[in-house]
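First comes one chain, alone, set out as structure tokens in the form predicted alone.
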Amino acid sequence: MSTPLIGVSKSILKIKELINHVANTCLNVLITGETGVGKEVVAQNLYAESARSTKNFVKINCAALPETLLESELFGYEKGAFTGAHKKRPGKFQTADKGVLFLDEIGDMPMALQSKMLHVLQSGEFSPLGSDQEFKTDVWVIAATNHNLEESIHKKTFREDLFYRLNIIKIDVPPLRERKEDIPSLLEYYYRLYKSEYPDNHGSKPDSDIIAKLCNYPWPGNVRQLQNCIKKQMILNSWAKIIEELPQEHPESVPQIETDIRMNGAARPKINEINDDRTSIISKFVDLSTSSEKLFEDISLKKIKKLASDRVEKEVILFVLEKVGWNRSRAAKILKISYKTLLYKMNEFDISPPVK
């Protein structure tokens, strides 16, 4: 049974709608987002809503294994293919046949293996290690990454052709700090879940004051960090202690939210006005809540220029599309770009017409 996608924010509702649209298309999906936002939950929900839900959901973490072991895990091997291969073993592409193969952390896959992955995605055929025989597989590939693959392509650490093969449907999962109205729903769901998992403990629901404090925290570890806090509270039974022990590296950089929240998930956040100073400008492109060492790694003029350019492009494209009633041909002419380029930009920036 898959974990439901919890939330009432516009971004989560949009993801749920997209899942319903693409679940039975079996088009390759690329899920992006920071560590801990719930990329695997999105993959599980795609699988659960598809006609493949009666078959296997097979996951492999591309960052957790060295290249040779990852290759044998993906494609399998014959007896004697390498030292220690005492018997034939099927790979993930075989065990996921007619089902879903979830490639977590695809951005960490070694370059040499990416070419073999591209071949399988193009032809549906692969050879186990130590075999000359090709096998046919019918697998729905869903990939996830916390990397910016466009930057990885520029750095020559990720193949551009593989990116476009995977990125047919893109689902970007925003960090929890950008969808704080989802926190009450998440608290409610995981409180009930862990209460049944830890029946001998006496964790309590947070009251409205505690919820407000939790909503005003930046959650650098996203939903996973929130889950761990709820588990910890089940043992300690002290929300005050949990909040006191939350890392507070850069709390001043996080917009505070005034809340009227109850545990049923109803939330009406109001983000206080932020002064248009240097900090607020930089915070639009850099996560200021991270550690100083990581923060300075992220402050790159080239990177921020690209982020700013993308942001402006997206707003201009949206403005023109809305003005012409989402007539893409007319919008392309106004923007002085080709129709194909407009479609590419709309996919890159996750731009889609409003649901009627």
Contents of the next structure:
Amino acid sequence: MSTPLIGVSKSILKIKELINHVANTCLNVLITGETGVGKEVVAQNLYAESARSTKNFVKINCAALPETLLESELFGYEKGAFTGAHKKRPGKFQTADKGVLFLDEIGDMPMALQSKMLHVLQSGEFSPLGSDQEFKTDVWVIAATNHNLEESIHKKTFREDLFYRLNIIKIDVPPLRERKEDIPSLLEYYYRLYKSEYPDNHGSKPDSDIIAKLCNYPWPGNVRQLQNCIKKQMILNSWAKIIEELPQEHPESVPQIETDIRMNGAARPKINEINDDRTSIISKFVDLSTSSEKLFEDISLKKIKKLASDRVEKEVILFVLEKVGWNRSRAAKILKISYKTLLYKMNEFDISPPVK
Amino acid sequence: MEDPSRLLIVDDNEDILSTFYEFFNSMGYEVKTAVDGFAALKLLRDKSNFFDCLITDLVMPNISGVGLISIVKKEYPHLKIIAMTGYGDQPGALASEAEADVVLFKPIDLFKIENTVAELINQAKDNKKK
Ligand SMILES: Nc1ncnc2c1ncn2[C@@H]1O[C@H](COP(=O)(O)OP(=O)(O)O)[C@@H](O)[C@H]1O
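Starting from the form predicted alone, produce the coordinates for the form predicted in complex with the partner chain.
Complete assembly follows, chain above in first position.
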């Protein structure tokens, strides 16, 4: 059974009404919104209200797979299409035939695959890897993304023609902090659900005071984060503790945080951490506490390069000298510089053996 | 006297919408307006045989003009459709693909569009007589 779209806010009511009016049109849909707002729930509700609900709902996450795998997942392959293709395998376009193909994180689809997607959407035909035959497909394409695709088009990471072809019906799901009225009903719904799943848990329902506090939190992780809190309550039974542990971040910086599995196999560090790291490095060489006018005067790449390399050189020289008991000719050999250069540098960096 | 022809005009720009409204009203049409495809669809579902011609912008929130045209072609095939586009040729091409009767590029000359509307509606009436 699919999740009902819970909420009483104007935007959720409008989305429900829209779903009701377009569920049987089979027109391409683009669902936008931050991670965890319920884009997939909207897609499932479109499917459930359509005449296709007796057929398959097939989901694929375009951000989670490397390009070649994503391609073979979408289009399938013939036996022998590539090393390891021991037997023919149907793609999502085939398994979703007559049903719904939900393309999650479409904004992360590589450009080359975007062209192929466009071709299928235009012609209604696709060809599996290693096949020169085109097959008809009748899928209802519902795509979702947390990117602003207009910006991606600008940055040339998303095809404009594909955007217009997907954007026939556009459903934007606002972040939870912009529809706080939905929080009490979501709390109620998921509290009951988890209680029925784990009747032995004793987490109490939130009282009006707690609900007010929860409504005031910005929920950077949206409904998913709210769900996690309710799950935690089932075990901890302490709303006070749960509220205390909610991360206090600036809501603006959070939607930017995405994990890009394709790029590095692990979650990228948070933007904040990168920024902190950066300022801490720079502050070693220039005084960041001055006005930006003075600061810009002080910054010179050449100067900073010299300061930075001097600093590292000094540490490396000290490190090696200490290792070899201040034997300078050995140190010079290890550092692969001449004895004379070492003496010169020791003088420049004011390095001298510890006094015994 | 003949009944006035009935138009549904859809654009998310309220200035354009009111200009069109005033103009077609003064030319003797009965005009209804909608600010996006969804509002237009609700009007159409409410009074399915009321309108003679739909004039719609293409790039709009929720149901786009292209979406509206596709739905209208399927559910209300008698309705004549004029699409207006100001965004390069992508949406315009999609509107033609969705079988809009006429695709016009912005900026649009009001008298020219009125001519087009009159022609389309007359065609439809002639077809009915035959
Ligand atoms: N309006 C809603 N009503 C009920 N459950 C919701 C709602 N919005 C989100 N959820 C739940 O929150 C979680 C995250 O939603 P999901 O659709 O996966 O978000 P997205 O696809 O936008 O990242 C899911 O478990 C989903 O069931």
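Keep in mind the model is a prediction, meaning the values are calculated, not measured. Numbering follows the first chain given and starts at 1. Whichever C-alpha set is largest while still superposing within 1.5 Å between the two forms counts as the rigid core.
Quiz item: Do you see a C-alpha shift of 2 Å or more at Thr35 between these two forms, with the core held fixed?
Solution: Result for Thr35: no, shift under 2 Å.
Quiz item: Comparing between these two forms on the rigid core, is the C-alpha shift at Ala332 2 Å or larger?
Solution: The answer is yes, as the C-alpha of Ala332 shifts between these two forms by 2 Å or more after core alignment.
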